[in-house]
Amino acid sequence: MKSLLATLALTTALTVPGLAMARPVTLTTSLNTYGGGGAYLALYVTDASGAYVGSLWMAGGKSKYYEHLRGWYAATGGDPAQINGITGASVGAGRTLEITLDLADALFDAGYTLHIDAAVEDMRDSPNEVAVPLTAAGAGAPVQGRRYIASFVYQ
């Protein structure tokens, strides 16, 4: 329930007052079988100019590893307040993270990009593992990651 409230607060803050319509969106991230420990993943949004807008989800609970999620960390200064209530366990190799969030309609077809940074202990960090524009046409189209993510899709 905390994650839903935090996400609603984020998405509501991103809409123009009076137009605060949201829809449930399922984000599915499937990892490759890369032979390492669980991956930390940061899912966050930037606007058309590349400025950080907000965090959607953090997979991995130990804040000492957040600095390895370099894009997210640079955008937020590693501020744990950005992810309070929207965290879960790290995601094991070959596994899938599926979360459903209410995202503001104003995020789609308006120049926003969803980013996923990934990091695995004793392996290379992968900032901007996935960067996908949030568009209605892109819903349901799988995107391949650069290193750890086999596919990402939102619907």
The other form holds:
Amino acid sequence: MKSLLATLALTTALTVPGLAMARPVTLTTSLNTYGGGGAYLALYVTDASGAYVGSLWMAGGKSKYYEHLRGWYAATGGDPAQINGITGASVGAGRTLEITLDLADALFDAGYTLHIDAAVEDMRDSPNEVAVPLTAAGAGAPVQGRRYIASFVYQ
Amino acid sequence: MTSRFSVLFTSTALTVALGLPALAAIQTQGNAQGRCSGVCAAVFGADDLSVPLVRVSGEDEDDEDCDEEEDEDDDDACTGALGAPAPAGTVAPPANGLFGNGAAPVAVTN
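Having looked at the form predicted on its own, could you now put up the form predicted in complex with its partner chain?
Whole complex next, starting from this chain.
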């Protein structure tokens, strides 16, 4: 009985930190009615020095268009390994993309910035359409994009 | 006398065991190059070349899928120079330190 309790305590102690190290975060991106085709969006993170850390999502599956997401492409060289398992469809004008990701707690209040590059066929590329610091206080506060994104919010 | 025979027998057996495979290989190459000429010799001697085979094709239909002018469907993956990424849900997110080990990514477009 005593050993059973000890085992239970040990497994609980090992499990709880793992659960606390990440949390589900919803990233909501609403597009303007810009009157064009589906927008490609690259969501990625840079650290305090501006260096690329990793990608969170890629909206748009055709790699030939990735060079138009200029900030992301410059950082990654278009490497598909950066977005394996986090790539979805492009987003139509006037529509809203809602992504729920299990993100590491260490991302918040640690100097990281979330960037969104946007590109639409036959329209101007928009690198760094959104750049928002990842902080606990900034959660839920909508941010406006420069060209195609009407609002972006994480919470 | 018996020991001399045994030494002789052993050395002969060793010579045969080592020599036969080498002799067979020499004869195979000799047959290919000696009895054939031109295309025949090239075919039989192809295994000795380190140059990779080159496939010749008139049209590559896969390339048409990546043609910007003819492509209307934005959701189809196109294998470019670097290849297409794996769609969400088919593989785990990249291990870039941004993701936890919890639920898989979910995306909804409204």
